[in-house]
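Given next, in structure tokens, is a single chain: the form predicted in complex with this ligand.
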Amino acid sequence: MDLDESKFGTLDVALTEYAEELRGSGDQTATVTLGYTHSLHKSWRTVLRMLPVAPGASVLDAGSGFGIVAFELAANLPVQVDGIDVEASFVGHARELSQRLSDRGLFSQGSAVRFSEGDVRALGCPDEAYDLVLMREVLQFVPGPVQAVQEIYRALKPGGYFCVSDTDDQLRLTWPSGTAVLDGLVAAVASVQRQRGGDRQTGRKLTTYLRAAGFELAGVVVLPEAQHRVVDADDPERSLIIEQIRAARSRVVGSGAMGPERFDADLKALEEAAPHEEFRMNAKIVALGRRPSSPTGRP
């Protein structure tokens, strides 16, 4: 799909001035979600303009947190996207946001966006429902993410796509490595999601979970980032993870991944460390299935 560029700093400000009031109410979880939802998604644009998506097509957000791909679908092409997610609070963070950046004028006309609460493992939509769903760094949180992919098959048309994309994090490599501060806040953070059945090296394995339901592989892309930066005071990036790891605090130390002294001393000590420069690659795996037009294509 093409992508009108004069309509990113509409979508930009909005979400930018939504985290700021966020940050203002307290809600650390939120903050932190919009904030780095909304960080990737700027990279993300990439692959928005390779994605099979025609105007009048019928979209699935799966697990769409603040809704930042289904308002940058509906800005570019008349379509009718559903934006489902779990999390009560975010689904009512999106209505706002839609209802802001649709006085803004950022929707196409013909254009409609709706969220409600949903599970992604139990959508609760009629079969053949869409024509493209998306799933962005959602997989790595479910617990059952095959059963998750099946559902969404289900739900697709057939020769309808499916869109998901996710992390892994033994792709990333840090000149000088993390400290061991650093490292392990983020490991008891990481220990809490695994036990909630999460996987943070779902990345490598979206493909498989792809073909295990029915889905041919219609192509596969590695969206690599590489940087040098100076992680100080002023870095937005080191910002970012200081709140990630503060609004884990009571995940990680009910779970006993971390005592809470520990935890504290930790993260001050995280936030008082002196300026570095540090040299970065990353990656995150995007996979397109597509639903074979036959039935024959199911295992």
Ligand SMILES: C[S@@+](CC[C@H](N)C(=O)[O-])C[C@H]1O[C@@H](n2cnc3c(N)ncnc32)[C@H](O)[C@@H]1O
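Just the form predicted in complex with this ligand so far, so send over the form predicted on its own.
Partners and other molecules omitted; one chain follows.
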């Protein structure tokens, strides 16, 4: 898929402006989530260039968040993109952004973008509805990931593609290493995620899930990222981590993974931590599966 780089600026400016509006409204969670996902989108442009997307294709963005990938697709090709997300607030923000970007003339003639609430395990669409399905950093939160991948298989046309990516905690390295406070809070949140059926090592299992659902493996790549960062109050990733940990308080305390006094004290220490520099290396695994054209492809 070819990307029109002249349109990058329109999308990036609109997202930056919207993030500033969210910040002004006091919606910290939405602000940091949009800022973080926008910062990751540069690497996703690399993935989009590798995808087999034809004009007129029907696309599902499963776990669409603020809709950034859907916008990029519709800006470059006349495609029909449906975005679904379990978070109603994200769906609302995506719809608002879609209207603004349409008003700015970003989308290709003949393209259409729609957003709605939805569960990747029960899409509610007809069989064989899409040519391409995208899913990014969703399966790690889904109990029964094979069920979700089987649902994607059902929704794809024979010969259609499923592009899925996720992280794996053991592909992350920082220097200096994290503090005991941060490590303890992250471990407590991860413990709750496991209790709820999630998996922080999903990345290495993606190809197995695809094969179990009947997909042919069309490719798998590792997208590395390395940077030297200043971790301070203006760092969007730090802000997102703090917001995610704060939002998980009731689940962490309720599960017994950490007592309320320690949780509150550790979160306060994390919020008040002095700025510091770090080297970080991380990687995401991207797998591409193809639904066989023959109905005999599924186990």
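Numbering follows the first chain given and starts at 1. All values derive from a computational prediction rather than experimental measurement. Superpose the two forms; the largest set of C-alphas matching within 1.5 Å is the rigid core.
Q: Hey, does residue 54 budge by 2 Å or more at the Cα between these two forms once the core is superposed?
A: Moves: no, less than 2 Å.
Q: Determine whether the C-alpha of residue 229 shifts by 2 Å or more between these two forms once the rigid core is superposed.
A: Comparing the forms between these two forms, which are aligned on their rigid core, residue 229 does shift its C-alpha by 2 Å or more.
Q: Kindly check if the Cα atom of residue 268 is displaced 2 angstroms or more between these two forms relative to the superposed rigid core.
A: Shift at residue 268: 2 Å or more after core fit.
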